[in-house]
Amino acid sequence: MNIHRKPRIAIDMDEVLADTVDKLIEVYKERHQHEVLLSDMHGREFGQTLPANLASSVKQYINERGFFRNLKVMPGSQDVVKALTEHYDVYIASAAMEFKYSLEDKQAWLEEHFPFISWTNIIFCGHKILDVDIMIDDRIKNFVTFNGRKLLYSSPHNFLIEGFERVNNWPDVAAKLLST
């Protein structure tokens, strides 16, 4: 019997269905006056573009609840991931164990913003060990023991990183993942 099965693509949420960044960015300049500015974070974490003083607070904020929960959604995400859904089978895979809230923050995300994905669909780990054929992260550590297809998702702390299979933003997913 040859049973045929659409190709299974993980897709991350921080920096490539929620902009955490962003919301980052929002928290300090509200918080602290602090406005750090994308082009300040070229190849560098969020973090390390802060003063001594702030550094350490990001962990502070990022495990309050509700952070995870209001992230704006990637322009062109929802519309590229519900066509995906149609030639592959499509898992969100995101590392939620690691805050205090992000679990419950980031499953009522994905309700709101993408409700066409089923919960059955859903994988929150910490290590992301996944059975799939295509991983869309962006972060390498995500690719070290993964054999598919690596899909880097631009992020400004990545920037400088080379060798992967590129994609700066949806409609790029789109052009390689949906073109005949």
Contents of the next structure:
Protein chains: 2
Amino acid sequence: MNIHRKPRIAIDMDEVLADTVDKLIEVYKERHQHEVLLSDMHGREFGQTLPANLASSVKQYINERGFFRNLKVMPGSQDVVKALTEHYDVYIASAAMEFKYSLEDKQAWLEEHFPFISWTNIIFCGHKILDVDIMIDDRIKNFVTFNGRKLLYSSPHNFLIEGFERVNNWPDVAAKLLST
Amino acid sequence: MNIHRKPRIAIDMDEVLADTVDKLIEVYKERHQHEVLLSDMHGREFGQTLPANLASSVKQYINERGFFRNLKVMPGSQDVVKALTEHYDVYIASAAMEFKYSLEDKQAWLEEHFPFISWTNIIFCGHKILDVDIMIDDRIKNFVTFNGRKLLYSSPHNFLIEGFERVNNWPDVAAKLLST
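Could you output the structure for the form predicted together with another copy of the chain, given that the previous block was the form predicted on its own?
Full assembly next; the chain just shown is listed first.
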């Protein structure tokens, strides 16, 4: 019965729609006068760039209410996601369940920046066991049991990973999914 | 690569694990001295049993912070769900996104009553576009694009619906999914 439906896309939030790394950089500048450069992160997680005495605080800051509320929107994402909704059934899927105070922040953030995405198409989960055709994500762990088309959204932590179809930015997504 | 994984089940929350109808009955008794009997609901939604002047308040009450925090657990569900986790990869999937203040309540409720379900296996969504093998739900709308085994969990509003494999209570679920 699914034959004539639009193809479904699941789009991740952190580091795909929302610039979580930028926020972490700001937090460590403000609270610890410690500057992390994106080039330090090449192939590493943000926490791995920190000196030992700061590394454990990352989870604590991410767990603070409000952390996810004021993230910057990834350039071009709003226009491209809006255009995608014309041709695809677009879902926003975030592994938000890990951080219990993130849920309301993420909901409000999406309502502000992606108001054209209905609540019916928002998914907060852990494992992304989704029945979709295309997944856009910066974490290959979310691709492990997924058999559809996987687009690895480039983020410093995944720069060294090979063997996946990549998108480096939102114009790249548009070129792959909206051209023709 | 999925060939050897355990079968996945998605279990709904409201009216399947949590007795939402019981809470609504209590709310209308307390706030409006209006008593709804389960027999009034036969084949109808709770709101359809109310007099016209009360019907519009249902959504308002459900939207209150705390509404979903103290729901009663459906009899037998904890033991059966725990037993299911031994044979299946069990996910709890709730269309919670409709009610923005329900997310934290539902998360806390699951942590209290189903502490053996990891955050990785909790899904709050709108449309249930899940890649699972079995779905247990009281709403047939959640079965529409699902091609796996559908177990309709009986609830007053769905009593008149025919043509689905039904479970009337948690012992029924155990009989169908745990016996061999």
